[in-house]
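Quick heads-up: it's one chain on its own, the form predicted on its own, in structure tokens.
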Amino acid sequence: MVGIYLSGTGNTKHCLTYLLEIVDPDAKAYPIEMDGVVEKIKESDVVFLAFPTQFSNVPYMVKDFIRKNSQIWQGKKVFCMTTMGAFSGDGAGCAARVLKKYGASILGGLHVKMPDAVCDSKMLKKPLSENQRIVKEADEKIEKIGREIKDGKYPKDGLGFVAHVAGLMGQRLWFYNKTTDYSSKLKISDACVGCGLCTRNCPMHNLKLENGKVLIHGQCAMCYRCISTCPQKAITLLGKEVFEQSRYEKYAVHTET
């Protein structure tokens, strides 16, 4: 059993380890943008996949990576797992009829709701408290469907007719062009310092230090990473002005082993 997931600000990434020590404490997770991910792929009978929900979709990168990597899933068992701030439909569903198309059998759906990650919205942001609390309830849901899937119980969140209509009618018909690509929207304000954090950060490579200046490449995966931990929050994506940066850390309720 391995794990691979794509994580920008830390949920999705927390869930998922979580869901390994519990399911299988030897299973190890790994970033999808790591070297070698695909070796770790092609070692394991079982798959747990995990990335958060974009318009009830699959983050491009996401789709790219299966299908840039098809040959790899036939015969596989994969797991589905999305995080999400508020809505995601069928975002489980969604990887997992990709997957199906390359030979994989699907084990299951698991959707976690997890402090909103859109760093430069105010639509879904709430106190410290609040974020607390959805942490904790996450943490909760995650250990109880960690012993039944352990118990051979695996949950299908995302994977029906009703919710494949729901994710479609609720967000993706509507925002559809833009999780079909890569985004080119990323803007990088005057206040940058060209400390080179987030061209570290950026699991697609996209953002490069040239000359103390930042330069984009239009690769962006919309994962909010850079957005996230940029010292002098000069890096926007949807909308004009960092409102918070939302990272995992600040609201964990426990300590990870």
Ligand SMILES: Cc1cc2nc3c(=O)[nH]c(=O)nc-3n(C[C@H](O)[C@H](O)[C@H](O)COP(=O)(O)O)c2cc1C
Given for the second form:
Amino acid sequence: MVGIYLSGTGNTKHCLTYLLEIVDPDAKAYPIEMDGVVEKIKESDVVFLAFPTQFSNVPYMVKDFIRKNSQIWQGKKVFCMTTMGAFSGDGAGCAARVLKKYGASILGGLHVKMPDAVCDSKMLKKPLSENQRIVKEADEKIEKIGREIKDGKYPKDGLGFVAHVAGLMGQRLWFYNKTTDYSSKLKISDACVGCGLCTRNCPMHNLKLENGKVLIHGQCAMCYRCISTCPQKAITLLGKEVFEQSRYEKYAVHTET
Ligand SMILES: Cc1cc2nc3c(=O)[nH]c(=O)nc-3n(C[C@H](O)[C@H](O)[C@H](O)COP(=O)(O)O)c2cc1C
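If the one shown is the form predicted on its own, what is the structure of the form predicted in complex with this ligand?
Up next: the whole complex, starting with the chain shown before.
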């Protein structure tokens, strides 16, 4: 068993590694951008694939990865997991349908609500205590599901027809164009001091430091990793200003209820 994930602000990484810890402590989770990740998949019969929901869809980077490596999925048993800020309809199903096309069989699907990664939209920001509660509830859900999976019972979140319609009507139809390619909408303000942190962190190698200036190559996965970690809060994507950077670690310290 192997885990593969895309994670911008750490939510998906946490959820997948926690689930694997319960289901199979020997299984390792690897970021999708890691060199050699395809080999890790080839070596395993069972793959837990996890990603953040983007506009009720699979991030283009994940879809692109599945398609570019179409030959590795034949005969694999894949469990699809997505984390989301509010609602994903059929997030897991969107990946499952593509994987099935390439010969994978789908073990199940899981949707986990986590803090919203979009930190340059005031509308989506929640108070710290609420995000802490969301993370605590997510952990409880993962613990329960993990025990069930160990008993051979896989959840089917996002895999049915009703979920498919909900995903389509909820958001995907309206925002479909945002998930059909990498984004070229990333912006860097004059507050940037050229520290280069974003260029080292980007899973797409979309950012390059040249003569102390960060250059954008128009291949953004919209993961929000650079936006959430920039010390100057100089990077934005969907909004124009960073309100409060989102990172899993900030919400992981639980308050007693
Ligand atoms: C570009 C973008 C689009 C998003 N779209 C949705 C969405 O349609 N529905 C939802 O519930 N959450 C949405 N989210 C929130 C993320 O899915 C959520 O915060 C996720 O847990 C982030 O995981 P990560 O930290 O592993 O990247 C979106 C986030 C981003 C960055």
